[in-house]
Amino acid sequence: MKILAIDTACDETSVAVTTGRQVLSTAQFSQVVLHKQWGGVVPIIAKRAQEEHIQPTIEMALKRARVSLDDIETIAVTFGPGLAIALGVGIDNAKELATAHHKKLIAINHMEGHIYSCFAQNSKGNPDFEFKFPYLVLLVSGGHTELVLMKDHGQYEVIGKTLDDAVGEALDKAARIIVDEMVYPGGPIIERLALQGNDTFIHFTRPMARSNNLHMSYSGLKTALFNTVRGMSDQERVRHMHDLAASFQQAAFDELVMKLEKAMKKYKIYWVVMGGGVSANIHLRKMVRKLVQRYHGKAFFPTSPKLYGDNAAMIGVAAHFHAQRGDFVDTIDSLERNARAGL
């Protein structure tokens, strides 16, 4: 089954053609340049850019896969969570395509897509491995930070989550505080600065370290950084920019890894999946890999650099398993966006 997948969850216009777990083609338009001057995503700009680029992106994905819509059996689209007016663009186009070309339609949760980014294959079917349930899933992005128990395909239980800011959101805000500019996205900036910094320069309290649950919190960490920088002169801030970034990043990631280890001990599960935009951070991946190796487990990350952020390929791969279960949209017109959808 060939699937045309569409993802417009936020500021990426992404389309892919997939079959099974294989990604045959991807096409993507990034809006980072459009939002950079504002220091974050501006909803109306995101919507207009989605509307402008969705059709050319669909055409490019089909062309790269060397297929036409006649070769496509199913349309898959992200219905949420995400930016509501951006989600609507993808959904409207998917519904139009499914109706006009008599295709089945599958609605995919964006966070489920991030999980399946770790199981995607290239067009030749690599990497090739079998699923071994259950998995512990750590989802880390600009809008979400969750620990999920994945019992089987389509069977999820959220066992821990952030009580306030997502880790990606915290990194974005930290970059603006440290650099003192409207920078976006902040995560890669923090990562680059931290490479040359001393992560013990400041010891930030790990807010939920002593709690017995698996939840996380980042608003207090962000406030601690703000108060630290406010107590510095501009010269001190610039001189210690790398150290501030390294200290903040380490504290943020320590929180994730501590909760992940607590979940591993509680559920006796040592196969770990990590997806979402923040999983692109090399330091975080090393921390997770080191933890899992101590328990003789295995860590799975997105299988290609193109799959770390928002993308349609992961939506297509997830849709394959929905199709196997016959999980199609009953009435195409009934599909609506859900900006706060949970797993």
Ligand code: AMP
Second form
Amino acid sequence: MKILAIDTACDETSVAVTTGRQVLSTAQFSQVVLHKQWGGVVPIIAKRAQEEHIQPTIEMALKRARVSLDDIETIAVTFGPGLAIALGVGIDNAKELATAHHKKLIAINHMEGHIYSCFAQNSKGNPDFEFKFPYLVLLVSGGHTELVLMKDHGQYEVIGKTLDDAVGEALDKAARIIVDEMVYPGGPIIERLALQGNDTFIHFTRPMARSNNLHMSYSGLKTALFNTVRGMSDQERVRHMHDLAASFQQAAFDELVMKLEKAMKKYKIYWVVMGGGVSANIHLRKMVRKLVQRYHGKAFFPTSPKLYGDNAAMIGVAAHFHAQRGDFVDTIDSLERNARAGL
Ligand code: AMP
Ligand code: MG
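Can you give me the structure for the form predicted together with adenosine monophosphate (AMP), which would complement the form predicted alone we have just seen?
Whole complex next, starting from this chain.
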């Protein structure tokens, strides 16, 4: 069964053709260049770009998989969470396709997609592995920071989350403070700067280190960075950009890894899955891998760099397991976007 998957949750127009866990093709239009100068995603620009690019991206994905709509059995689309007006574009197109071509429709939660990015295979069926539940999932993206217990396909329990900003959002803001320009996205900038920085230059307090729960917090960290930079001259800031980035990044990631370890101990689960845009960070993956190794566990990350950020391939892979359970949209008209959908 081949699935045509669509994700327009935010600033990427992404379409993929998948079968089972295999990704047969992907096509993507990234709007990063359109939003860069504004220092973040501008909703109305995102919506227009989604509308402009959705059709050609669908055609490109089909062409790259060397299939036509006749070969597609099911359309899968992200219904949330994300930017409402961007989500709407993907949903409307998916509904039209499903109606016009008599396809079944599956609605997928974007964060569930990020989990399945770690279970995706290439068109040759690699990497090969068997599922072994339960998994402990760490979701790290621009809008979400969550610890999730995945008990089976489709069975999730959120056991911890950020009380304020998401870790990706914190990195985006930190980059603007450190570079003192409207840059976006900030995560990769911080990662690059941090490579040559001293992470003990400033010791930021790890906000939730003392709390016993599994929640995280980033707004205090951001304020601490802001105050530190405000106390510096411009020259000092520029001279220490690498050190500031390294110190902030380390504090932000310690916060995650500390809570991940707490969850591993509490639930005695040592198979860890990490997905979402921030999982692109090599230092964070190293930290998680090291932690998991200490417990003789296993770490699962998105199986290809294309799957780190927002993408439709992960939506197609997640949809395969919905299809196996017969979880299709009943009546096409009933599908609505849900910008704040939870797992
Ligand atoms: P998503 O919401 O899943 O699309 O992820 C976007 C978020 O991931 C943004 O906040 C980015 O700054 C962040 N991000 C992307 N690449 C990296 C990276 N290499 N290191 C840290 N954060 C990153
Ligand atoms: Mg995302």
